[in-house]
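Listed next as structure tokens is one chain, alone, in the form predicted alone.
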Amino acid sequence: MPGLRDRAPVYLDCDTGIDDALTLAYLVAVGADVVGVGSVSGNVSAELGARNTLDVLALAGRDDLPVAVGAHDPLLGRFHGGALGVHGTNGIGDVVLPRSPADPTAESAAAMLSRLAREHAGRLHVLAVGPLTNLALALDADPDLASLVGGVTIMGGAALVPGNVTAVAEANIFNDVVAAARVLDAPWPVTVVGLDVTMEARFEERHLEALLAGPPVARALGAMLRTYFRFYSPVLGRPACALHDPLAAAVALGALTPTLAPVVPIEVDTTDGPGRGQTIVDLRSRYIGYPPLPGTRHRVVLDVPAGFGDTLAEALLGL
């Protein structure tokens, strides 16, 4: 797993809603070596996600980063229209940001990923915080891709906790189950940062108040978070929100070391029954004396140190 000190180049694949916007700002704040960003339909359409990404990056002083538009529809079926009730009609809490002078690149997100994997062979880390359609398309188009990428971290899935779309399925996995299965079947190491830990990593009301009283970038993010808090406060029982994507970014960068992350087989249920979208994590190897299980190359993060909300707020207030 690359650490901040290693300066591993990062390709970010996202569906820029509110927690994606926090992630973009966090990556800029900590000086991550982001070499490219791709958009995918999820929280919003891939096209709107790319525009949100460009505008957030420009606000954070990084309008130089290339952003590519990715897949509009999942591998099977059509884009469902987004999570407007969670992220607002424009994906970023209905906050209107200054328009970035930059436009998306001409290449697709899948093509960008393949190109960057060759330019940074063996070193590129893929951080995917939306549906995995672009990664699956890149794998299909480039048989060598998995061997060229240093590692993959995804925000997705639920191992021991309920889903957030169905009883068992998390949104990023559910929104393109075929792509998720393809990504986890590929011969590259994947770290899965799912609802087991992201629902427990939170911004509280004091974090929101600090951002709203902070410098311009922090204030804009705080304004977005008002919408996120409106959704999550009834879920969590108090004014707060979950920090899904930023937590995955911190794990990917090595800025946050999980306290429990076993290497286990992981499969995605692609059936049409009630289990569709479930990440089936085989945890039998946690028991002493159980024989090693085949296909154990992926880590699932089950526990992380407390206090990430404080760490994230501090970073964002520094922009």
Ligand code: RIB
Given for the second form:
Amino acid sequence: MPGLRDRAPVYLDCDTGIDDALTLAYLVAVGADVVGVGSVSGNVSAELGARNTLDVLALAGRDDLPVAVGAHDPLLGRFHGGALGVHGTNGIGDVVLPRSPADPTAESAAAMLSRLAREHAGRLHVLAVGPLTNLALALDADPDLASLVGGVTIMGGAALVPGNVTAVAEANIFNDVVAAARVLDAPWPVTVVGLDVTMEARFEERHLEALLAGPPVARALGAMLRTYFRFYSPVLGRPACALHDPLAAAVALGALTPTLAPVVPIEVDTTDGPGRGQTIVDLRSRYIGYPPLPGTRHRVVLDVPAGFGDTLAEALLGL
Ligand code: RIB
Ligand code: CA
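Form predicted alone already given; the form predicted in complex with the ligand follows:
Entire complex below, previous chain first.
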């Protein structure tokens, strides 16, 4: 498909979750070259996330893709039990999918990432749409990892808008702040796709209806989305949901070009106070023409073209 960034091989790290499920289906639909998928605890446990990932991939016709179970607990502390009120008790809107014949790989997600970075040296793109524990573990175990990876895109953080877990913190960052700080400190180029743009990229009722009336894969995704809509509609004030992870995928693939994405320093607040999990994005250079500030490496997406809901629905209806 035109627009995909040179069809770079992609490692996806996810906590499947309804918007993660949409992302898996989207990556398959657009023909992305996904070479491995790792799970991490977030929306659900890493173990359930891997099972959901396998089952969604099988639904989309890709039961051949390797899926590795990743970290159950964050680097510090314990897994909190998930976001079942948002994603349903099984993480995919209480929809029961046919069980994929495939099982998770024997290697861990961190080991898979490290191996794939070597196999595709300089080309692998890491797309992380859950807490960043696996990426941090891989960085710690493999000092060369950052230089081997071509680029990293994360769905996480909030630059100029409120958080969705605390006043300032977004879930993927908050659920493992130590890992997030480690990943953003590492010497690799990171594109951050946060709530500034993902809360504005939406499915509306018409998209849901189109999916529910579509072919079987779209119908199953539509059934999951009913749960997501139940959570998001009161938040958004209309029948709709946010498209966090699929938007990050579209940016990672180069299928969607941000209209505003300055390269600026970012710091993660790892203190225990009310700022814990905040992504502190230093945007001073936008206003007073500083030369690049020390630590400037990360591209923070602040605006994208409208209409991603249409693009995503069209892709999913094609499966
Ligand atoms: O804050 C939204 C993010 O948290 C998304 O990745 C969602 O799937 C959850 O992981
Ligand atoms: Ca996610």
